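First, one chain by itself: the form predicted alone, in structure tokens.
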Amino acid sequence: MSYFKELWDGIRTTAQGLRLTGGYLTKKGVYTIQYPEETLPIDKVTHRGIHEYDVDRCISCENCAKACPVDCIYIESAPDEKGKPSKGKAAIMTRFDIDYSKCLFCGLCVPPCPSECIQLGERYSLPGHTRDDMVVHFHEGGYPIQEKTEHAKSMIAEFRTENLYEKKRKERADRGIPTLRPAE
């Protein structure tokens, strides 16, 4: 008797699936878009895209890397004149990479940053053919922050008044560390 019950369940569920598919075939409308020519609107409240980063405001505290649950953030900073690793306002970032083949886009790296130099942006397309294409080198100046918070704006104003941007740019250039951030 269980053989006929299983047979009936198979027929019933197949008919249910065909009815559902048939309903979509009779409806008129577009269900796909022609990406990348067309894109869907982004919900700015819930969207978590590729990170945006300000290399000159980063103090190399490594809080974002410590908060990352999958260890996809790689940070290195230049040692000071005495050969000690520099931490704090005078730190010079030499490497800030995020491996997007590991990243969960959870956003846990954003809140612990005291200088608010990292945030999740709106961009979501990161095409590539190898795993190396999934690693973004933010220390080279790519993906700058588009919308800044009030704390970040006040920190930027402080950096401008103390001329810290120029000092960091000069120190980066002296050490041969690239920066693509334009002079302001």
Partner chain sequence: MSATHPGSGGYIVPTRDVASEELVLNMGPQHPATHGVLRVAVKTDGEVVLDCEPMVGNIHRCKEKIAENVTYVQFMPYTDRLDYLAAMNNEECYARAAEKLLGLKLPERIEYLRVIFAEAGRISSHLMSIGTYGLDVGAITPFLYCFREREEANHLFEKISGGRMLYHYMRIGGVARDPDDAWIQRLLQFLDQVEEKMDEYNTLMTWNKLFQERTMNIGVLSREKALAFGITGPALRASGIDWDCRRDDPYGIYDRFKWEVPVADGKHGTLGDCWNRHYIRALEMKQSISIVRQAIDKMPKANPDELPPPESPHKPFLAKGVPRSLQAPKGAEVYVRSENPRGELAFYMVSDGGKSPYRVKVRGPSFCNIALLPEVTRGYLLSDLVAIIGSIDIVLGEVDR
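All figures in this text were calculated on a predicted structure; none of them were measured in a lab. Numbering follows the first chain given and starts at 1. Between two forms, the rigid core is the largest collection of C-alphas that superpose within 1.5 Å. First, how it differs from the form predicted together with its partner chain.
The Cα shift for T13 between the two forms, taken after rigid core superposition, is 2 angstroms or larger. In the core-superposed comparison between the two forms, the C-alpha atom of R131 has shifted by less than 2 angstroms. Core-superposed comparison between the two forms: the CA of K44 exceeds or equals a 2 Å shift.
Okay, that was the form predicted alone. Show me the form predicted together with its partner chain next.
FYI, this one's just the chain on its own, none of its partners or other molecules.
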């Protein structure tokens, strides 16, 4: 007898489940999206994707490289008159590479930056065939920054009044370092 009871229990509970899933046939609402034609909305302020970086405002202080747990930021700047790597507002970056085969996207490099010229952006796709493809050379333009903070905006204004953008761009052109950033 218990055989039939168990059989009946199986049929009954399965029918309950089927009723539930069947109910979704008529319910409205989409839960899947067709990637890559459609993508999920991304929060522009908080999303931790590939970095955005402003090569002109960077003062080559290396705070970001020191804060990075995996040491995946490589920084070099052109020598100044004394032959030492240039620092401060006049710094000319000759190398600012981030190795994304190592990066954790943790965001620890963002808060220590005094000029707020590095932040995590909204891009997330960086396919490549070799390890070298994973290294992004930000000093060549890389991904320009989208300003998010008041402090950054005020710094830009300061840079403009001192005409530093023009100066740096000219100097970089003289040294043969390309810039992707369009002239303002």
